[in-house]
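Form predicted alone, single chain, as structure tokens, below.
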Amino acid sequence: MKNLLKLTIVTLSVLVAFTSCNNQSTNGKSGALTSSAAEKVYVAPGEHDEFYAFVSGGFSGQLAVYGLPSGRLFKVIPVFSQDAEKAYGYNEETKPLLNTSYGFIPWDDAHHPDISQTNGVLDGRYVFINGNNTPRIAKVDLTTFETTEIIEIPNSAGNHSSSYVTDNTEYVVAGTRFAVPVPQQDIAIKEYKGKFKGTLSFIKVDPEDGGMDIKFQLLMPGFDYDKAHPGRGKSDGWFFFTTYNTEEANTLLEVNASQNDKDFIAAINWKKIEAYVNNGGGAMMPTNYAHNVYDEYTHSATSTMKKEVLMVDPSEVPGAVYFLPTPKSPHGCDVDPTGEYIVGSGKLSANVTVHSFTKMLAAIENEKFAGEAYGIPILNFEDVLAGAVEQPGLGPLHTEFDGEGNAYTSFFISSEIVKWKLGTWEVLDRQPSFYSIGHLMIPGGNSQKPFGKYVLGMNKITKDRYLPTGPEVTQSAQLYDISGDKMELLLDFPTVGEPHYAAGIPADLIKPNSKKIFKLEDNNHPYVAKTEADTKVVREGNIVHIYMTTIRSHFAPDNIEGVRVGDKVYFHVTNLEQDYDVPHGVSIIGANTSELLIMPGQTETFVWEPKQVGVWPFYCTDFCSALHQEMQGYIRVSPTNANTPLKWSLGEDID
């Protein structure tokens, strides 16, 4: 009976879905391709786009950068992953970026950016980004749009409930998904409830720099923490995070972690947390996790394995957590911008729950418990229940507000977005989506200032969409104009991997910050060459160093001898172009890694080893001038035993 249930609420999911398509592109009046919609995306050439989207890969472990309205790609960031494009994760400088506890692992899962914000509103400077397979959180510095720290979370699995910031960046969390044994240990998995724990990570931003370290992680009931949202306004100093599996089911979650009315909201008070760890509180706890940084200076990033980290049992610090119940399963979780309102979406509740800041803090004072969960205080539903959403779709995933006392909530299995009021809980407009919408994102829309223009959509099923490209078709973003009353579908375009969550920004808080002179005399790395005076070929045993230069249209030296097979040969190359949007490339036949691409004022390092004598060829992979044909040069390999000298020359025969 189960499984018919399920087959027909599925079945009228997709019919919905199929069902508002039809009507949507025969209504000439709300249709996609109006002449009105298209107007509203057209970018002319040579104009910019009013927003930046920050949209994750997901299984890519990449970040993408959108323009919004128009949704053109302009980027794809590596973050977790290698990424032939830009060396990342090739270049001996990104490799160690890349490095955990459990090796060099490229890759991840990229699921939820969020950006730095100051007094609750955005101010442009980081993204940042969880690996949700190999717990990370890693830092894009948007001078450059380049990932420059990735720190990596002990005693975690399944890194979802990440990452988010507070509203100064004080902090930015990673909960983990999956309880697991802290620490880790050989037991029986039928041993779980009780015994398998969640962290809650807090990590410290500092905010001169941006620089993260964990400064305390919170051990919890092993329940699976979903999605997270800090405190705005009034409620800062708090975070809330979505639970499910209060079962602490092990085994068939999709019935025995769905058996409970009501799961959780964890509420956290960090302020009290911090206070109590900066006076001692907490205990050291052994473990192991890398903490990966790249330098600006010498365009390199140094891997330091780190071997404890703090843990605070909250039994010891009354007052700190709290649960709030809610129905049933909830995913999102989300603060409206006065920090008022905690909506709770419940993917198998028939309504949107929504709690009260202010009700939560009176049932605390006035300890209205309906009893405990590993010690800690599960307050009244009705005392914190501020409203509901009564029916208003199937299948609540996410909600972002617009700064007009409205909110948005995504809906998986009826496929569409739904606009309600706060306080009244009215709902004022739906649009289909198509299909199977995830998450959605408004432009700040989860801080105190959104800037309320625009809606994306981010769905999971495009069939019928666009063009077959074999047994999976891209996945895809909608962007819908809410400045009026009623919501508008303007546009659809696909995106790079699957699109869980993204980060949006107008790009004026962008654009004047962005890095435009690399200047030589900064670049601090340990093989530059900052002049072609300074190129060289050096030897050490089977180890060769060149320091090479690379300028429009050649390189320095561009004919090199004496290399040897079995030799292990380090390119050193340093771009001597300074203005931004200058960059070089370079490769050599039989380089088994990426190829590199030098930015202006930098330095970057391939290793080739070469397995056959010849004469081979290497030259610029990035077009740069209109004789970036010519801009190549050779490197003579002689027989491992051979006596031939090193060396190397620019514009002359070598002797």
Contents of the next structure:
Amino acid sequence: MKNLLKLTIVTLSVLVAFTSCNNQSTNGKSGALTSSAAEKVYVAPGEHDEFYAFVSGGFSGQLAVYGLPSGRLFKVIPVFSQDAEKAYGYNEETKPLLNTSYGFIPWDDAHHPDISQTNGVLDGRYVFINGNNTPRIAKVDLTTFETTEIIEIPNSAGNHSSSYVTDNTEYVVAGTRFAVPVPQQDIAIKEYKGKFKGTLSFIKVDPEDGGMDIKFQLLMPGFDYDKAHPGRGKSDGWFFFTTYNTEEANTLLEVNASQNDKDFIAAINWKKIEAYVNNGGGAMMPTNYAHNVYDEYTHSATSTMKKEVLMVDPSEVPGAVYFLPTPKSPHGCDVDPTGEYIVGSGKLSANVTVHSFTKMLAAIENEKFAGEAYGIPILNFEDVLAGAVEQPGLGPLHTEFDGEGNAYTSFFISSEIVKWKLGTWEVLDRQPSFYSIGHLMIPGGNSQKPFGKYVLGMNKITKDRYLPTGPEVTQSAQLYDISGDKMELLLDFPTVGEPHYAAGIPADLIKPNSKKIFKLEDNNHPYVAKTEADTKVVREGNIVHIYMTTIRSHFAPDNIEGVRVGDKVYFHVTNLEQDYDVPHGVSIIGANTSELLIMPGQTETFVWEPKQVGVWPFYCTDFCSALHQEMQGYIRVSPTNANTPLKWSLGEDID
Amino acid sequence: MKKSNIIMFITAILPLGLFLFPLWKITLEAPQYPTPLGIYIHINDFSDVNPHDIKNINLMNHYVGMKYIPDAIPEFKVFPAGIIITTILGLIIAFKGNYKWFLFWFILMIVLSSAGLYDFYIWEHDYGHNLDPKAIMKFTNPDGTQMGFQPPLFGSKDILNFRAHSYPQLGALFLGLGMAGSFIAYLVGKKNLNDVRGKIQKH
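The form predicted in complex with its partner chain, contrasted with the form predicted alone above:
Time for the whole complex; same chain goes first.
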């Protein structure tokens, strides 16, 4: 009887459980039956995230790859900073990528990743990202998740209003934050006004191989060009840049650059300038900048110094550039998916200002100008204004869009994300950020086709949010569900470096293209050894080239004699594996550089300059296989004047 | 042409499918291989199921002292010749012969296929048991004898961390259909003859 009772209760409770489950799924996202935040971000072991998020590392100089909604970190792609883990900037193959007109630079401040687009929709081929300090634009190939090109931007300083792509990735754009003398010259700093200029660079992207080339630079007045976005759809062909310091102050900018009631958004008709340039317009200007390209087949980068750039004076291209007055040092410059609205977030303003592209064209048509600055027409604020979000928060910075007619703006000072409606400008919802949000990102949220399921906020300050780690604590990202009327905070995760902007994309647009191995047969590295029979050691004066291979679980050769103190020894190591996820690593005692981490089918090179006589071991640094601990070898180093013959072996003794 | 001879004609051609489709497939599954390693055995070749599978199987197997899967074996010359000869023979029979010859061809094919399977078994046994004495890892059975790593001739089997599957493929189906067809041709031919005889007797 007791058992029967138990059985009944169990049956009933199971039934109740099932019933409530049904309620959950049918009622969707209302009330207490909503699935928990934990459920929404839980990606079960072995399952994949729905989105990739490419989050800039800021002062780390790198680009981190996370999965959303889980917030799991998959890879840190080295871009502007050396990375000993991956030998990036340490091995001979990638050192040229970090070459500039100032020589080798091991670091930069990585800011705004943007994914390539076709017809205004994310196409998942490349991520572009800007180096802020020594102006550069890098391109990351999303089949290998490696940096494959870096182009230096001449006549620029503080490469901040970068690296945004046009609807068909015709151009990636890089604007200068700091005005500087162009060309550089030795003049008094107080001669800033009029003598200093700001350049906006339009970098042509080859539709086939993604190769970058500076098509032209636009020589603008000496303002600070802060952020930028291209026109979309109806406004395709235009580019918009926020400016501050239109006061042209050169000292104590926090006060002196905050005096004007309105600064500008510069509207650039790049198609008009492109036509002007294609017809022979502009003037070649001597300069010096590095263009660095990594070849996936030679597994090596080359650096070429370029000596001139095409400079365009906007006053010589009538109708190409206009200024849209925008309140109080605008920071973010964001264009909605239809291309109609240009949002300028005056960071010292109480309102978010929105300009209308249609009204802008009408004002230009009617030639209704409020004046001009350095020959560039200034439109009337009222003529171009679409509307303003009144008092939504403090310190508006950036805006992204969900494709449903809503905009999401980050507020640094009031530390929140505010959702508002395009056209009515009414505030719909607000959620706090922890703390002091900078950028925010909706996957595809700056394109014509946003995937408006999540918004990722990137915060500057975390203080008490995680276990403390001394004075320096992590920065963070916060994921909000925006599929409902109200935003819901789901997850809070630490980031690599300082997350400035990020770019998100549905995983399915990238996953199928991700390479598993490099084909050994396609390896064109000049020092490749494609089989163990090809391995050798070659002496050229005091330079020794070791053509070495790795395969589970040995090096070939693994005994080498005849190296001398004072030699410069190049280890050219080819990983003969052709299986997914079987890298080998290598380093040798006393090497003044990083290890190599070599992917299947790849060749990498490190230099070792032996300083002491002896027999020195090298070994595999990646746990490659069951016999990984056996994967080791020896090099005998003889005195400088010794005549030990150069010999090598595998599996037998050197006689 | 008689119905049975038409069947025999089709039947004799079917084994040529072995030149188009693999005969057998051996698959190795392990947790580290979410996409299993696989090898197709053709009448004249070994091939990868996914790129580099054979290379990767060789790399795995060298730990336990197994030899590399050879690029070519004598069977790759003998088997295709056998198939071509029996096909020609089958076609001659289809045009000239009667049902008794169909049965002869059927038996011939049974004998030759069995010999082929036995040969395959011998190779497999040698591949799985004739190990390098300097093998990196040596395993013994509970009774102290050396552990073998022979994949199953047919079916599935656990080999250390792998689960091995060995099953016929489309080519084998063509061969099997050909053999079955010849037996049907024999039965049809025999039945026709009986019918004809019956009719004659009635008259």
